[in-house]
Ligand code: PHE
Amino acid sequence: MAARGEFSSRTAFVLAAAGSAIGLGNIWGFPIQVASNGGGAFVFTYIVLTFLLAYPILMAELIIGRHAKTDTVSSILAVSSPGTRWLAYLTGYWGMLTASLILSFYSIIAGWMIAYFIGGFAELLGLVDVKAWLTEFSLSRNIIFCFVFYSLTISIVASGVSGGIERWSTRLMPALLLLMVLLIAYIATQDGAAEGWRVYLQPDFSRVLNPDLVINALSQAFFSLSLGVGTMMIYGSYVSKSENIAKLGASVAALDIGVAVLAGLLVIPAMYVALHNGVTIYDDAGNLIASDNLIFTVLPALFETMGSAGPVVAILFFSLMTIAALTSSISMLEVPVAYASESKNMPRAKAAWVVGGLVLLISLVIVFNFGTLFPLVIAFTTKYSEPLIGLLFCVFVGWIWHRNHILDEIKQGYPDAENGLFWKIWPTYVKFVCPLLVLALFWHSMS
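May I have this chain by itself in the form predicted on its own?
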């Protein structure tokens, strides 16, 4: 079997891992949560909870992955005890299934992003019928662009860690940040943007301790870092033993927060620009409309009001969304591909196309039964599976894997770890506090 790949530098890892974390949920999910939960109060709570919950569990995944240097199933087995091997198998396979199911519905949405991106060019060229087909829900459009998105994702993963994941992450992430800054600057010049900035940046601290706000911020912090499916574990397995894993994890969390906050600076003002231009952003009950309608109804309607600049802004926005989707999808596909490649000795390129093809089949089943299966798969994976798998990661690191072995792993890139603040807090925190927070999150998702 060929030697395992490895990220060539800490920058490459941070960009790849942040790309995994920064997906469509950050770009549209975070701003909607902000708008619905007290503006700046939610931002403040989200940032705090990211480091109280998401960062400790992120570190659990990264440390397990780097220790074992293999796929997620074998990685969890490597830190299990003889009596918990059954639980390790359950956790590993469950995580791999969850990553695949998330990719199966995620790729459908990502295909829509590509269609809307091309739709901007169709509008520039005056191809009205083509644009209508690209931007209207149909079986043919959904199937075609699902294929297109899978082809992009599989091609990158098939090229390996350095030639595929690292190469494209280090290109796509700077492009994502540049596009976001350009769009923020443009939207800021439009009438109505100032009101959006005020709503976003002016916190209502009376709502900070509101239970619903706290749980929503906890949920956003957990899910925004791609936790509970093994993506960070597999990326951790590609990190050099000489790197300070605690600092790398903090860098990923910080970049994820930064992009989420930037997304708010783009989407919230854009919503109020749309409102100023006569576009409806509230439903009949006075609530902010759902996030899918925001992206595929409100913002396209906003672009229509921008005259000749509209198609260009639409192209930039949906290219941003496509990049965000792609940097996440490659990490999700990498979870089962690494297993097929390393545990089943399948050549990587073959593993990528075979596994990717199987997940594509799941997507097609969802496409043909969209009304029933699409919401069902989303609920199963994000509401139930991810929190419970995250809880199991805490159990393995906090209760099963020997504390001294964990310290030995961390010290490989951080020799003085035993005397640092991270080691004084993290082991106990991930053992007791994180499981309680995850259980609270799961309880909320069940209600």
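Residue numbers count along the first chain shown, from 1. Basically, rigid core = biggest C-alpha set you can superpose within 1.5 Å across the two forms. Please read all numbers here as calculations on a predicted model, not as lab measurements. Compared with the form predicted in complex with this ligand:
- The Cα position of residue 223 differs by 2 Å or more between the two forms after fitting on the rigid core.
- Once both forms are fitted on their core, a CA shift of 2 Å or more is seen for residue 210 between the two forms.
- Relative to the superposed rigid core, the position of the CA of residue 393 differs between the two forms by less than 2 Å.
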Second form
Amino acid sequence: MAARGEFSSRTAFVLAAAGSAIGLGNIWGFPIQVASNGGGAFVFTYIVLTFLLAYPILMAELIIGRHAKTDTVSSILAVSSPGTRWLAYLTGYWGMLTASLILSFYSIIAGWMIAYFIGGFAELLGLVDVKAWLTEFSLSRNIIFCFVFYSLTISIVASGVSGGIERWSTRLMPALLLLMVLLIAYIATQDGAAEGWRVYLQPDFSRVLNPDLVINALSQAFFSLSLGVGTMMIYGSYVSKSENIAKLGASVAALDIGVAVLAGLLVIPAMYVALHNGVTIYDDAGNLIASDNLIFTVLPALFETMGSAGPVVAILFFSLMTIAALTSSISMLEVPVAYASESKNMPRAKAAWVVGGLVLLISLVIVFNFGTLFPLVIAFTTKYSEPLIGLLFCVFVGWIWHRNHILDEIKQGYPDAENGLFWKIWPTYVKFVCPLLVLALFWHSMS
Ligand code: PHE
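The block above covers the form predicted on its own; next, return the form predicted in complex with this ligand.
Up next: the whole complex, starting with the chain shown before.
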């Protein structure tokens, strides 16, 4: 059997895992959530929940993954007991299904990014009709660009960890960050931006416990850190035993929050600049119009204020968005592909094309029934599946896997773990606090 892939360095892992975490969830999803859930109040609750719930569960996934060093189903089985094997299968398969379903809607949005990217060239060349087709919602556009995005995702996954995943993530994520910072600086020169900053940075504390806001912030925190589907478990499985895993996890979480906050600093002021320039964003009742389209409305409006530089900035921005989406989509596809190649002995490249092809079929079904299925699949995967599977991961590390074995695992690469803060808090925390908190938040949102 071929040797398993492994990330070649600590930086490579952090960038790849951050590449998985940072994606459309941060730059497309987070601003929509902020704009429809009361601005700063949402940002506040989201950050609190990321620390309280998402980081500890991220650690559970990374630790299980690095311990077992195999696909997700086998990893969870490795930490189960004879009586809980059924639960391990349930958790593993449910995670794999959720990863595939997330990929199926994610690639539709990512296809839009590619279309807008090419739209920038069409504008430069004066091809007005082509640009209109690329940037308006249509069946043909959605199908074609979904295909393009799948071909890219599948080809990268087919070539494995260090050749594919690592090479892309390490080079391109830093470029995205830089462009965002430059755009934020540009926004500061525009009228209307100050109002955006106020809405974004001043939480209205009377709203932070609103049940809808809390459950949306919970699912955003899970989605954004790629939790509850097995992605981080798989990435953990490619981490070398000589790394301090608690530290690595903290860097990934910090980068992910950082980019979400930056994306908000860009999109929310851009929204107010657009409002100032006469673009309609909220309806009379104060609801966000076409929320899926938020960044496709306000950012192009912003680029237009830049004169002839506009299309070039648009090309840069949407190309980097496509890359951010790719470093996430490859991590979703990796979950079922690792299973097919490690548990079912299928060659990696074949597994990538077969599984990728099947998920593409699901995307097509969604594209043809967009109005009903798109929001439904998003709600099923991000609102329910991810937090509940995260809860099951806590059950495994808190109640089933032996505590001393967990400590032994963490001690590899962090010999003094026993005396550190992480070990003092985390085991009890994932055992009691995380499961109860997830359940309480669900309860709260139902009542
Ligand atoms: N975290 C990714 C994003 O924010 C989405 C993702 C979810 C990736 C689940 C992998 C697994 O865009």
